[in-house]
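What follows is a single chain, given as structure tokens, in the form predicted on its own.
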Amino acid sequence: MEITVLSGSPKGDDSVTLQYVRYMKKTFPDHVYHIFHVARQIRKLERDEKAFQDIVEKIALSDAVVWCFPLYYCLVCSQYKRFIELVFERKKGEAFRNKYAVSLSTSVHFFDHTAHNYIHGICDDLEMKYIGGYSAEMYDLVRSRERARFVQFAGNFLKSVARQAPAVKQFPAVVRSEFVHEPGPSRQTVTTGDKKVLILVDEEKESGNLGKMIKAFRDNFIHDVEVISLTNIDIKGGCLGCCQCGIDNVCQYQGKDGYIDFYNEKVKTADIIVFAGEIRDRYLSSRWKQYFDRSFFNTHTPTLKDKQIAFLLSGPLAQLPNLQEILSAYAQFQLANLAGIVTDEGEDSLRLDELLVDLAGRVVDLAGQGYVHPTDFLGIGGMKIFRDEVWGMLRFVFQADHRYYKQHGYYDFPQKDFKTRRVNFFMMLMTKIPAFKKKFLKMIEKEMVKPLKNVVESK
């Protein structure tokens, strides 16, 4: 059996994820493995169509494909994303059709599911037979129980390919609209006051729905609003995953390109940030992914805290719940407020203009209030994952995170709440007494709501 491994790490041979593939190769040596470092070599693959075609041809001759990648900001890294874009741009989908596929990732399990959902959706778009995903914690391979689990997964994958098992297509094809937005006259009714509004776009185009949406949105403001295109920022490349920034937030690119100064001087100083982009495959563009990945020089600390953020998107967002979750999560782990998302899906220019008018007024109003929506599972669960990892095994790597978390009270572990621990200990002993337990169960409903009622009644 021939297996093509598409390695999605900028680190190439030194990729943590790739070690799992190597272990699979040694465990199941009766197969031929072709490993291509498509993320590391993305610039070459963009320039050299023959090198790209060689990979495509090997995929066409293979029985299965392993999508192998580390997690970068809820997805794959921008370099891997760019490879996927090239597959569609150069119309090479035929080579992938009916090939068996799995996705393999390593991470601390922070939104690993959204990355696997994305790859699964891409496999469905390419009409591959997706067998499943395996999300490993970075060092699972050194643990005997997890190593055995991974061998089972790999073995079951190979068995599925050998017996030509059927596969279920989970993600429906994305249907794109031909709607052309025709904006109405500008209104210029919103004043920003002392709030700075920044619109970021991956590629500024006046034509097309996105360009028209940006203009219509800007025209709602009395004063000019700054628009910056990422194409005009000096960005030498994507995040390299080197973790050099972990100690003191100094990136390997420091002084080598303009991204860090741009982020510090423009993004961090804005009160309202509007991200504008077109949906590409099942995400935004790889240029947008590069922007998000490169912001990791701030490591796992929120740099947009208390800011208002919004999205102007051209494309079928309603058909992509996975992307919706990623956008919401981004706002939450930045401790920012997601003021709104406007897309061109409604196919009604008048309605779209009304949504843009409302969004312009709303972001300024919310900024004035200093309102930030409470976090839900996405924000709270994600924060606790990083809190525990930085407190524990990753502290020496991410020392900057540790200092920030310590200073801002992130280490609020429940075991430090000694009062609650004493109450729990006493109550657990008391409920072992049948008479008290019976009385307690009758009282519990009223006692649970009592503190809240007291607040309401004191209003």
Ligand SMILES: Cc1cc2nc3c(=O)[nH]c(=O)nc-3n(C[C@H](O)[C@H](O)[C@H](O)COP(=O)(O)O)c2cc1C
Second form
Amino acid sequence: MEITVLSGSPKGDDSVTLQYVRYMKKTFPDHVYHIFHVARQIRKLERDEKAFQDIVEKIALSDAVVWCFPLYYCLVCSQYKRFIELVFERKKGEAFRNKYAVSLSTSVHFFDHTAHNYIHGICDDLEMKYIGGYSAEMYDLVRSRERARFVQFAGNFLKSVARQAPAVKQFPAVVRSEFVHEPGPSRQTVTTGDKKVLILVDEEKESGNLGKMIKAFRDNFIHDVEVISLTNIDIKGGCLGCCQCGIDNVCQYQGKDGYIDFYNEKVKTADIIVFAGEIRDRYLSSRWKQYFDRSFFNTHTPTLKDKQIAFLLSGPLAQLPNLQEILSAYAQFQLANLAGIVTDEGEDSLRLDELLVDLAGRVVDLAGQGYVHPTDFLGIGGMKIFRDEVWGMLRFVFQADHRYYKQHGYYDFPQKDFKTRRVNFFMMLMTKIPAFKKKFLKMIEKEMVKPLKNVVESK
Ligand SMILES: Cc1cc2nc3c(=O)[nH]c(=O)nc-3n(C[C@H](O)[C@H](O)[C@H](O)COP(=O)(O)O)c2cc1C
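Right, the form predicted on its own is done, so what does the form predicted together with this ligand look like?
To see the whole picture, the full complex is given below, headed by that same chain.
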């Protein structure tokens, strides 16, 4: 069988993820593997249509495609995202049609599922036969049990291709609307007070719904609010995954382009940040992805803590629950408040204007209150993953995170809670006594709610 591997790490041959493919190749040597470093070579592939076409032709002749990538901010890296955009822009979908596919990632399991959902959705859009995703923890390959598991997965994948197994399509095609927003007159009723509002857009266009939404939103404020287009920031390239930032948050690009100064001087100093963009395939644009990836110089520390954030999006967000989850996760990881998301999906200009007026007033009001919505499973679960990783294996690489986590009380492991440990020890001992256990089981319901009732009653 011929298998094309689309390698999605900016690190090329030194990619952690690629070592899984190399292991697969050694375990199943009877197949031909064509490996393309599409993320690392994205500049060349953008410029050189022939180089891009060579990859497309190999895919067309292959039996299967392995989408092999590291997790970057709940998705693939911006360079890989750009490759996917090029496939659609250059109308090369036909080469992928009916090919078997799997997604293979390495990560620390922080929102690995959203990246696999994304690739699965792309495979469904390309009418591929997606067999499944394998999300390995970075070093699974050095563990014999995990190696065995991976070999089983790869073997089953090859078997599925050989027997031409049917595949399930999970993600319905996204339907895009033709709606054209006709904004009403500007209102200029909201005063920002001492709050600094920043609107970021990947590409500023006056025409189109997004441009009109930005203008309508901005016109609600009495004073001018700043709009920055990412096209006007000198960004030399995507995150390279080198992790040099881990020690003291100094990025390899420091002093070489304008991104870091822009992030420190504009983004970190704003109280309210509005992210504006058009939905591209099943995410935002690769330029937006580049913005998020490059913010990794702050490694695993939140930089938007207590800020209000909002999204103005043009496109079918309601059809993309995976993207909704990513946006929510982003806000929660940042310890920011997701004040709202306004899209043009309602297909009603009057209503859209109302939503924008409401959002403008709300972000300022919430900023004044300092309100931040509590985190849910996305934020709490995600943070516990980082806490354990930075405490453990990642600590010497991400020393800046370790310092931050220590200072900010992130190491809230229950094993340090000596009072709870004493209570647990005593109660576990006591419940071994049958008479006490019987009494305890009768009391448990009342005792559980007691501290809460005390608060309510003392009000
Ligand atoms: C910019 C950046 C963003 C990352 N985002 C995530 C993430 O969202 N979730 C996660 O589990 N790991 C994340 N990681 C960790 C990488 O996915 C992980 O180190 C991976 O194994 C690297 O693989 P590679 O060597 O093939 O590039 C991120 C790393 C970088 C550099």
